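Form predicted on its own, single chain, as structure tokens, below.
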Amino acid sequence: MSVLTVTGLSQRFLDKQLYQDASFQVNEADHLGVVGQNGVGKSTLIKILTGSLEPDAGTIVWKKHLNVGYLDQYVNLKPGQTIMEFLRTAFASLYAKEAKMNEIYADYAADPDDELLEKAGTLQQELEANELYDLDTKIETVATGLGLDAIGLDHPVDALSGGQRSKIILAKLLLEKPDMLLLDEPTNYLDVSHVEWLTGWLQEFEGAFIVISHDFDFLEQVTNAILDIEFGTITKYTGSLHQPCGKKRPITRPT
């Protein structure tokens, strides 16, 4: 099934058309790498997508009700706030159904009233089942696998460098799982044991994902299937790559 389709899509830079009357889809079960030389526009294509870029022509769809994380380098950390601290944001939604928790016990404590008590128990049961209580090992699992906990997560976020900024910004997107994630050089500031992780879990991610590389290697490894961007149009590919000569190359017919 397609979480996403593209039709359509043309875009133009300054004397440069990018794209004219691309389309393509993106199945449920696509770990998708995008390839292409420097400049034909595969940075774009993302902004395109997250809607940050308005095509020149074209419509994107998405599948409804899709969770679609995007490694966004220029999301705002607030200053004074730990590593942990910023990771712990991918839980918001748990952490307040337990505050909410706790504070229905306190009012169960001060006036008991069964309703309250079943109300205070269910929530206390979804957080069992979305494992509350191991966050902060899955949070140190995750950073421990991008390099963080050379850093120290009790650093804070605004003392970072760019590097370790992205490195932090990653972590929390692989730690919040959405549907489908959108990954712009994301071994970017990783050292050799960081990018195998990463290969890692990108191989064992149940959703489907786009993800922009120069590395090759790491692109055969996470990728079934390959955009390739060459001369203005959009190919789509079933399958990985390989590179005679050096030279990178989709090894099988489009889709």
Ligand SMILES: Nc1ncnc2c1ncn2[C@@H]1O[C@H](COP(=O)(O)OP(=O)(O)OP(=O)(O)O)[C@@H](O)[C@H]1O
The other form holds:
Amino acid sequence: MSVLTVTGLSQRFLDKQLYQDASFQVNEADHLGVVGQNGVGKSTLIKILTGSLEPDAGTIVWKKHLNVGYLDQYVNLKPGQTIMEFLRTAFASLYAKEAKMNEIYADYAADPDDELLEKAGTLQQELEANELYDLDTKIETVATGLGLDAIGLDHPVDALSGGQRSKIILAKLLLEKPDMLLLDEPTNYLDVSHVEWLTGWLQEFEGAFIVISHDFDFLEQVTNAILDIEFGTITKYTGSLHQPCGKKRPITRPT
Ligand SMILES: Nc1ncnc2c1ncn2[C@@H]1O[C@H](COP(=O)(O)OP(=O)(O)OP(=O)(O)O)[C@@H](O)[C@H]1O
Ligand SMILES: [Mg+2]
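For comparison with the form predicted on its own, kindly provide the form predicted in complex with this ligand.
So here's everything in the complex, that chain up top.
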């Protein structure tokens, strides 16, 4: 089933036509890699898909109620907040419910009304089902996987380098586990061991994703389809990349 349908997409900047009347679909099991030369329009495509750039022509139709997450490098980091506090914001709605539950328990202590106890109990069950009490462990697993433990989770977010900043934004996105991910070069700034960890995470991810990368070994491992942008066209191939005559390029049948 399709989660995204792009039809008749055209975009040009000055005299450079990035794509002309391009159409493709993304299905719910697609782990899609985007390849193409530098400046061909890969990042621009993600900007169009997220709605941050209005294309010259074309329609972008997302499946209804699909929760799409993308790496927003311009996200505001609150000065003074620690990395751990920032990562906990991935679960903001669960923490808000926990605060609400505690409030109800406090009300019950002041006025023992069974209805209050029932309400708090329902919330507690929901929070336990969502593993509220394991969230810090989840955060630590992702943080270690991406190498954030080396910086220290109590490190303030306003004193981070650009690379560290990218890593914490990626970590938060993975913790949020949206239905679909849009990732523009997520392995930038990651060491080999952290790329390996991310590879495993993406292989196990149950939703769809679109990932731009120049790292063909990484793409080979995490994708099951490729979008190739070349000469103003976007072609979708199922299957993976391989290297005929030593040249890495997508193979197999266009869909
Ligand atoms: N807002 C803009 N105004 C004018 N030109 C732009 C704009 N955004 C991108 N471009 C140009 O469009 C082309 C495609 O840019 P884009 O960043 O999408 O390429 P890319 O495929 O992601 O490249 P890379 O592999 O280097 O990341 C480039 O030539 C870029 O300079
Ligand atoms: Mg780019």
